[in-house]
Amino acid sequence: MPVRTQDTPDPDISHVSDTALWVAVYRAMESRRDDALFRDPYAERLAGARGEAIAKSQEQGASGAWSVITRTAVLDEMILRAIREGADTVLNLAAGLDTRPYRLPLPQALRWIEVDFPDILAYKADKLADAQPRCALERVPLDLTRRDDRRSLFDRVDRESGAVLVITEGLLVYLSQDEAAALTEDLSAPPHFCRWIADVLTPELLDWLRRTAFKSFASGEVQMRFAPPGGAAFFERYGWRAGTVRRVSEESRRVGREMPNAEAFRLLTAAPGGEGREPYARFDACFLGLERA
């Protein structure tokens, strides 16, 4: 199925890549913050009519923004230190509409490698054409699906670069957990694939995201499935362990863009003895900084 990507304001998602423009909605509302934690000044184009209106239709509408700047801001900071500790190429997989190449403080030198459906790389290329990455960008249109063709991929990347970190931003979670397996299987096998962020949810999160906020991604045609069992040590059984480990009710709050009612959250899950105290302490998502165990 094409990735309807024009500019109209049709709200509906029925391909993941539109899930790109809603997320691109609330990294420009980011931006215009006096305070902001980043600035993006390519998110509102690259949105258009279509983000914001499937901004607008989702169930928590704007109050939901806060955990996707969150995480665009730790995950800005990880990625800082991953390249300071010495990964020369970033292969961004499912990378969508996100532009750290051309508004992050990057080494000229760095190799950025961009992976999506061809689609929503064109469309991203065309809304850029005027503007500068700030390192060596490619863009490589590619179904992850095809195992295959992902795998000569990462062989030829892994080939070319001495030392690479890989993202996931926002994809795991519309994998199957036989697909996130694979997957993960895949980034194993290149001795040069040494570092790996990727944000995860817990199944329990997962479920009540599914039957409230996101009653749309549980029966429709893209669909929110995959929340690791055991976490972290779900990535270890394929050789990965998690060097970091960042809790997004913890850096939501750390960075000043916590939930709505965040306090009372806070105070069900600290209450000693309280009846709803571990059901709800696993109501949370996890930012992973994964390295080669």
The other form holds:
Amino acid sequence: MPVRTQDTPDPDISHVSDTALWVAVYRAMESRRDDALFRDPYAERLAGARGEAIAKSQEQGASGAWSVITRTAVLDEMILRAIREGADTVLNLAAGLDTRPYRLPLPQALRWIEVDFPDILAYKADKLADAQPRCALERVPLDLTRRDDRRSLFDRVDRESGAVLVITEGLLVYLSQDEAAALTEDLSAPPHFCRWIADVLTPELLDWLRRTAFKSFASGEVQMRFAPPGGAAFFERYGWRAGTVRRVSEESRRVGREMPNAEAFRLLTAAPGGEGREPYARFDACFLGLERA
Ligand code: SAM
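Could you present the same protein in the form predicted together with S-adenosylmethionine, rather than the form predicted alone shown above?
Every chain and every other molecule in the complex is listed next, the one we just looked at coming first.
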């Protein structure tokens, strides 16, 4: 089913690309603050009326913004660091409506490749027609579950690059475990794919979100499905080592965007009589800076 990205206030998440409109709303919201952690001047126009309608329809409402805002801010830091440390190509898988090639201070010589479904990339190209990226930008329309197609893309990018940073921001959770494992395996093959930044939930948090906060869309066609059992260990089996593990609970506190009821959530999820910290970690999400072992 093609993604409906027109400026109509239809709140249904009927295609996974609709989630790109949803998260863009939160980047627009952060950009309006005087003390914004980042400024995305295109987020509002990209999110459009549909993005606003989707964000409003989700049960957790505006309070869901904190995790997307934290993720954007922390990944900005991790990406810039990887580039400073030598990445010459960024391969952003499931790029959605991310605008980092336009808003981050990037070297002109950097190559940035965005991959996502054709409709969302066409919508984005149209909305950003007057904007100028700061580095060489290429867009590749592709269903990333099509294994032969993605392997040919990975082979080509590998041949053309010295050191590739892969990003899968907001993608893995929408894959099945088999799809996530197969993608991890394919990302392990190209020798120049040196680093990978991924965000993952713990299985406990995924289960909790499916039963509570995201119940409304988890019952439809688009579902949150994957949280790596064992966390970073899942990726280690395929030759990736977690050089960096940043917990969303801690990072959100560090950047000053903790969820509104964080303290109550900590108490609620702590085991009876427990210390709180470990049980809370089971209901957490992480940003992983993976490196080839
Ligand atoms: N990375 C972007 C960001 O953080 O703003 C977008 C995240 S959005 C939550 C999830 C993205 O995954 C959507 O843009 C969706 O189209 C993309 N996606 C999910 N499954 C995909 C697949 N099989 N092939 C290509 N893109 C996919």
